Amino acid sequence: MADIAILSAVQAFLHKQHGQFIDGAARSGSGTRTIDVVDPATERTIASVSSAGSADIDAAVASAQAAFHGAWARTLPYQRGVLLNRLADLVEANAEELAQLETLCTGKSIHLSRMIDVGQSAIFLRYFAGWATKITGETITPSMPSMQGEQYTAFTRREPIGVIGAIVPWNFSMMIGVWKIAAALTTGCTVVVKPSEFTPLTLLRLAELAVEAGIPPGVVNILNGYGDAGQALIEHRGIAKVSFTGSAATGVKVGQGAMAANLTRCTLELGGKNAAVLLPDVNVYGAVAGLLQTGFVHQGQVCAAPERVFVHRSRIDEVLDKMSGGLAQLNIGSPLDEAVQFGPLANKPQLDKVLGYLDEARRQGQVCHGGRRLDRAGYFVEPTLVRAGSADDVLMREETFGPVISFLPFDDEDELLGWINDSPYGLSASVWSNDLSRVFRLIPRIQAGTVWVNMHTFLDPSVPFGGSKGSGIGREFGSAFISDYTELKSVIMRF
């Protein structure tokens, strides 16, 4: 089959001038570079967005301060939730323009720009939307001793925090900067939204959506830039709160930052090393077709996807058989052909970081499927996998972020609980079986901020979702999101 043809809107989108969205407008950058938007499927450069200066910076902020006191604290609970489910409707109803626009920027195949990036936001939209009447404080009785006969009675507020600064990742930027901008709208915050230097359209698309929705100017502004201008974002003394979706390693950076700049509060969301646990008695088919849906979504690049495998010794062989079968099966090509299964890498650094730890299972003998780059313009590799020597091989410890998955074979569980522990993410993990009791002595054992049972990376907006150890602070969505977005306030009375 082909490409999908390119809506007009979506080629129109592509040539305009782009730079910032501030208070309700679009608007060039004060910035001295100019970002280049390259399609990792073919290498070519199909658009250009001017950066960030420093005057760009302090007027998004200063438009999300003003709105924040004006426009949106003026605006009703229940109103904020109709606001964001109009928002929804129009991304729903521009579903096909944002899907393409995610798909050129990211190597995503358009089937999973169409159903996660955009149906899925649509989905977290409606259910933050929900949210905005049923943020609620408490009543107390303190126990406060009457010396007079007077009485006293207390209550708790929770107020919206201020402006949220937010970054996004390249991997799925629309659908994380949405669980973003509806968390803050959602509690009567505003937002400045950083997206990566390698996806920074369809959250531009996103704003002027917004703005078509009713969402009063400077409730969502969106700032374009390199690191430097994540970082002036984050010590920037109007933001209140610091929300960021990355890597480990800058994630420590931003809160060092944001703690030293204002003792700005952060909720953190990083990267894991996550495991998989095939016990004895497990359904080999299904952990097979679970593990190459999940392993192998957008090339492997998603923060919670498996990418260490614990196989009870009797059946590894038996899981890398079928595993390999199932990868030489895929379609690997265009992500805008609809008869594609595997994409490209989403960038070139990300190409240049796989292609390293490909040469390292080679070196180490240990690639059992795959394992190279493909001879063909765009940041194509092979979908690999590896079979570790130890639980301390460089590609069971260190994230890869790609479509490489590593096995190791595993006799007993204190053996077994001892590898998957022995890390410092702690972000997912999975087990396999169909021995229920076994499975919920493990679950508590087992360090991660998620664990699934017989499935792997599915998320939904009701149930929280971050990790623990180095994978991250905080939570997303569920009902915990709403302490990182307030304050709270306790109110003592005396009668």
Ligand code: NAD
Given for the second form:
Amino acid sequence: MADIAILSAVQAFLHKQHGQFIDGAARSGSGTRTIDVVDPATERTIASVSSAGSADIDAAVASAQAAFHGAWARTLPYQRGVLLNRLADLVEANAEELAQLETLCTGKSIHLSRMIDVGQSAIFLRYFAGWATKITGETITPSMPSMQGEQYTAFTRREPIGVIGAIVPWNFSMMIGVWKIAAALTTGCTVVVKPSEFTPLTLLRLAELAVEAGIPPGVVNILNGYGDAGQALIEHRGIAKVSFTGSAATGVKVGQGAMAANLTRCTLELGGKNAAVLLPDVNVYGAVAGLLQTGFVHQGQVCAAPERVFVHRSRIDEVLDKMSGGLAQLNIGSPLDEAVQFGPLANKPQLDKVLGYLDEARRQGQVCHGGRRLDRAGYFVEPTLVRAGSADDVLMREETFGPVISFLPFDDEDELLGWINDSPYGLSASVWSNDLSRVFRLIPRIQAGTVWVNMHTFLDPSVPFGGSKGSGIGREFGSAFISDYTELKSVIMRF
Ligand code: NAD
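The structure above corresponds to the form predicted on its own; please give the structure of the form predicted in complex with ligand NAD next.
And the full complex, kicking off with our chain again.
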């Protein structure tokens, strides 16, 4: 097969001089740095973006504040829902353009960009649109005794918290931005988003679509830049709440910076070292298919992906054999080729990091499939399986965020739980078995924000998602996000 044709709209967008999107319009940045956007499949620079300077950051926050107190405050809840649905319509109408931009910037296969970054973004927008009319407080009858026959009643209001400073990583550059934009807008907040410096384009296009949908200027602003721009944004005194998704190391800095700046509320969605457990009765065919899909989708660059797999000793050879057979069938190549299932890593630092882990695995003599960089242009590495020597191995402990799964046999359930939980992370885990009694006993003992059964990495807008322990603070989706994007006000009345 061959690469799909790049739409003329995409080519035109790539050739524009990009910068920021502030107060409903594109602007070049006042920063001193230029961000080169590199296609990871070819290593060619495909666009350039001027970075935000402090004047842009002030302007974006001022615009978001004006909209928060002005046009957006006057927009009724049902209208907010209508506008988010209109944005979803426009995402669908411009699906191929957005998908091609996402693939060119991230190396994600085109069918995945179409299905996830575009298709699921529309679903998330529609889900959050529904919440706009359903955010409520409580009525309360106070218990304090009356002194002179007076009575009391009380109620709570959920008020939008203000301007959200959202920081987004590169792996799902549009969809993770959409999660934060939709949560902000449905609750009545406005937002300034800083995309990753590796993927600055899709959210710029989404912001144009937001204006086309009728969302007032200033409600959605995009600032492009490196970490320093992100830091200036989260420490800005006009930001009421920070919503960060990225690595644990940056998340700690962001949390500390936001607190120190202005006691700014903060939710952190961070990395993971996600465990999958295959119990003795596992359906090996189903588990292998599930692990191949969720461990290697987007070249393993998914925060919740299974990175360490504990297999009952009686099944591990069979599992590794079938995993290896499955990987041998994987079609590796250009992410713009519709027949390809596995493309390049998303950027050069990510390539260097993953190659470091592959070197480590080879040094330990643990690689049982793959393990090397591919000899071609682009940031391609082989999908890799590692048979670990112990739960303390580097590849069993550190997040690779790449196409590398490590396997370890287990015999004893208590020892297994010790290994799973002896990790700074607690994002997700999965258990593969039809022995439901055993599964339900394991679930409360696993320290993770999400546990899947006979599946892995299934995110749905109605189900809260977030990390325990070092994987983060707060939850996205479901009703759980509402408390993070609103301030609770209590009103007590005497009558
Ligand atoms: P990263 O932490 O390097 O960067 C994330 C974002 O933070 C980027 O936009 C970056 O410019 C910005 N940034 C960097 N330094 C900053 C600072 N001092 N202050 C403010 N912002 C700063 O992460 P990454 O490499 O882009 O993403 C990969 C990581 O994200 C992985 O660890 C992955 O597990 C995690 N992730 C988590 C989730 C989740 O929902 N839990 C989802 C996707 C990715």
